[in-house]
Amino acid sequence: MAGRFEGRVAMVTGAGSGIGRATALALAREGARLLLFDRSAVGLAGTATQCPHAEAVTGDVTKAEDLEAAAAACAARFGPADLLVTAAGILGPALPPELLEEAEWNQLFDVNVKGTWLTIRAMLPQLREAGRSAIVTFASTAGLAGSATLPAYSASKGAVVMLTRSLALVHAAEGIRVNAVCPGSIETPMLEATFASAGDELAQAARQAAFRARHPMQRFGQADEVAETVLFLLSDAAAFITGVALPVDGGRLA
């Protein structure tokens, strides 16, 4: 399959890490030139490096000025871009939503919520500008089925479903495609996020144990995998489906 993003542009959020990096190392290999973004300048340099044509802007996504910086960096480097993937998120705390402080909650609605919207309208003018375009969004199986361990995070992830699968409706008829994909546990820095906030290594272990058991495939999913199916989306072969919020994880909402 190497080739199918030749002549492609693709902007990712969330590259310098995790699945975001996966994406965009995946984008690169299959000839796409990229905009990376992400807060943490190390991070993106350290995906850039991977990546032969590509620009890294460090910003954060919850600041429309810097996404803005972002686009036009984009479009000077390579002209408009005709891909977009939104990776960049947090997990927030694993608490009850009556122990979250406001300021946490409205973080995790900024980054996850707001900062998707912002980063998509920021770049729409250049999806409309290339035509046959498509975006992807990061949701979580969070966002499908209530989480009783991270239940901010589940509402924030439920949002991002709503609004993709809105925003499939609103620019179907201009030729943009809006899909999102539904990770379950995957081997990032954010799941080890997720066993270290449980407490004392028992109580890791036992953490680690139960998100294993929810998935019939009794693994964890690898950002690679959920790479493969973003590109899946974003590529000619996914042409008819928009406003899907597609599971990848391993079995665990079947």
Ligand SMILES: NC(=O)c1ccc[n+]([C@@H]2O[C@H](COP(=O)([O-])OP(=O)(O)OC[C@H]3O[C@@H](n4cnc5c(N)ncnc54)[C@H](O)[C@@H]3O)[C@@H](O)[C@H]2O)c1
Contents of the next structure:
Amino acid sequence: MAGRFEGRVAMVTGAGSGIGRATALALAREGARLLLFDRSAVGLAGTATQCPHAEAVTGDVTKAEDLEAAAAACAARFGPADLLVTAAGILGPALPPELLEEAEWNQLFDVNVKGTWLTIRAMLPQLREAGRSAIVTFASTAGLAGSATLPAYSASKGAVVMLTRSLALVHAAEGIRVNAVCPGSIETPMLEATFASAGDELAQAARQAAFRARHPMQRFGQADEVAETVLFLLSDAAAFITGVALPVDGGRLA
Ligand SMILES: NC(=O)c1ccc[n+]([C@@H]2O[C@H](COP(=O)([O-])OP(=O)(O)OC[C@H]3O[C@@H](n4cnc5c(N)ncnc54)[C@H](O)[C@@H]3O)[C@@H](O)[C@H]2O)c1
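Having seen the form predicted alone, could you give me the form predicted in complex with this ligand?
Let us now look at the entire complex, which starts with that chain.
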């Protein structure tokens, strides 16, 4: 499968860690040139050094001006992007919504929902210009089923699912496909943070065991396994697929 993305230009947000990084590295291995975007300069540098043709732009997906700068940097270095992956996201506190501060709720929706919209909006002129384009957004199994542990996060990822499906309809006729991946629990720094926030060691172990048990395969997923699904949805093998929210979850939602 080497070289599936030769000649293609991809922007990946959240490229400084976890699944975004794994997706960027997989695209680079298959020949894509990359605009890497993340709020963490250190994380971005760690990814960029492993990609032969990459431009790294540090910025915040909640800021339209940062995304416009990234879009301009991409076009200047590589020409218009025809692939977009919006992996930047946050988990927020694992609390019932009644205990959340308003600022915490706003931040969660700003990053996960508004950030996805702003990123797509900034890149749309390039995706349109390229003609044959694909977007993969990041929802979650928590965007398809409710979550007692992370209810506000679940609501934000549900919004990403419906944004994705709606944009698939809006852009289908112009050749821009829009799909979402819905990972189950994947071993990344984000998942580690969920466990760490459970409390003492016993509580952390209990949350870890409970999360693992939700997956019929009785294990957590790996970032590379989600990245492979993202590459499939971006690729011509998925040419007639748009508007899906695809679980990558070891059978959790089966
Ligand atoms: N790990 C899981 O179990 C899991 C499950 C379901 C969905 N997801 C989703 O997958 C995506 C990637 O998650 P991950 O596990 O790799 O997390 P991660 O924390 O390892 O990586 C997320 C990256 O997004 C970046 N980021 C966060 N806020 C940003 C902002 N405002 N602007 C720019 N960059 C920002 C972070 O700096 C980080 O590099 C997220 O959208 C997450 O919600 C993860």
